[in-house]
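What follows is one chain in structure tokens, specifically the form predicted alone.
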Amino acid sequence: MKANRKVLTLGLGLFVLTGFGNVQSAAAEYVIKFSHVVSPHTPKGQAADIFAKLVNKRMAGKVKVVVFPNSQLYNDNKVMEAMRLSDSKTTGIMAAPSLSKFVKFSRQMQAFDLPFLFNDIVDVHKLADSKLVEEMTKPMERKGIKALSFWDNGMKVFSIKSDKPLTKVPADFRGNKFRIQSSEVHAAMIKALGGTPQKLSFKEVYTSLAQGVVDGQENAWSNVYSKKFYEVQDYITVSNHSYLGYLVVVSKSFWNNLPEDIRSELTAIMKMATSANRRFAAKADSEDRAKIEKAGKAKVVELSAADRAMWVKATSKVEDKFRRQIGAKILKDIHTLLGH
């Protein structure tokens, strides 16, 4: 190493190695703080831990990842604000907020919230792995956010505290309030189904259900189980009406400042974590549903083909309402990709 090599420091400080009268710099260290809002046992939580474990093992002395689950560091709104305001070249903020959180940075991302756009998780992966998502996430970079990967939770189901399940629309939704994420598409969908939408943060959901602030909610099986929503609900309807997924993002200034070889290695590890996430999500879909059914507190109800068709028909105008915001061309390209 040359004596005048730039010294990069973080956390552990500057280590100086001396030899033959020359001062030499030690290897640089970067720290990534990975913040998320769910339990470590969920597909997202497990994938974040896998990413951290692989980075900390394979890139020891160069990059360290510290995971903060259950909103310990930030909630999903504050983490992106912190990410955008960060100007550190050595400490990076990483997160995996729900896709609906990115709408204010890219209107095209609303496509992921559309009801019944995806037939199943295979359809979701077709879009997530396509070149179209590069166009959909590109506007975020102007806001200081770099998109890295899409992570699964799963297809959503509906739950409710009521004397009857959610099967008929709008009859079974009418007069009931449903917690939704901060998404205008979700709000339009609930209204189309006959209910009243109520935006609440994820950490407020259990208490709001238990206290009757809202009557029901929509979520993937892993969240329904890990956060014990099933304990305060009477019915769960297997609607699979839309996708609950996450976008792994990092502060752009930090990412761009990383040496190219470190970015390449982190990108390769992120692909491995994404593959693991999909396995975890698929497993949770079946196993967490089985655990909920075994608990016997909320009855799981399947939609008949006829009832599902009515749900699809009732929500069919939601896409039309957001066509201009999302973009007619990108929606057409998505439908072509999915074979619709």
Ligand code: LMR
Second form
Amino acid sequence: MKANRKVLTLGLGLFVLTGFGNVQSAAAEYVIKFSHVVSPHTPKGQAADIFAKLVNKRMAGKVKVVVFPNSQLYNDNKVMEAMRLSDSKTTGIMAAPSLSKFVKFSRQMQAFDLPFLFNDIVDVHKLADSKLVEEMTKPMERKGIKALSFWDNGMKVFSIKSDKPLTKVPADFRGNKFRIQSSEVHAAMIKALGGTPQKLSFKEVYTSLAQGVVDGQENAWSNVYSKKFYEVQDYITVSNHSYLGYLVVVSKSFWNNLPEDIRSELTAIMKMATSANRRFAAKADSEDRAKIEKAGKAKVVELSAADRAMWVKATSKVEDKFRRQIGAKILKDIHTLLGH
Ligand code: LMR
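Shown: the form predicted alone; wanted: the form predicted in complex with this ligand:
The complete assembly is shown below, putting the previous chain first.
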């Protein structure tokens, strides 16, 4: 969907004004507005576009999906409120906020934010593909949110504007402010590493880094690249300290009201979009890192095994702090599943 398209919803019909002024009637019984905050050229953006493309082709006349990227429609906190308040039976809101943004709806989801819980994306998939995630997402249903699928971005790296990279903890973090998502686990992790956390919405990150409101941030490669964070940072440390992933969610009342055949076709298409998302994420992980290195603006540094061990040690109490909130049993089950 081109950014300059204007979308007007009229009754149950949808009319799209293209950049060339052509009016295409695309009447459908049901409309899904898919809102997200990242650029279309990211693993989430691409998967949302594939989902829309497949639905619009295979379910033409029945369901129309319109994607709104770059926080055009809502930021992540607003979208979940809109989803819960919406009572339309014909227009549904769908979104894929990062897992860190679900704590209000399920405390167990905070497990995904824990530092050094996952060694790599293979570990993440063990959990995302397990039965344990059903338990973790179930409380959301009581709050009007239906979980549909887990999507990847990737392991996170740290960036900073400084005359030295982030390698030694706590020394290199001390005196520096780091933008975090609205996650208490992230806040505890930054403090444990020696820095000061500051919660900001995704759309504020670039300006806050550029203006020195914060010194650094943590994110996956595709976000650092597509939002140009690397242009206003001096160093990026390949810390792979935790995971950035998403949960695709939809208004529960809208979803439950859909006819069974439509719901199962949408579920099947979501499965295809999820497989595509994993491919996009793996590709972006290496390609976006390479593009950042080639640009030569921020210098990419690896964390030595000894320094990494210091990061692990410094953050080892974060899990204890959240054990009761997340649930000792689910945490134990996650560790058993991951085998460490
Ligand atoms: C962030 O806020 O850093 C991420 O959640 C943005 C995203 O959706 O990838």
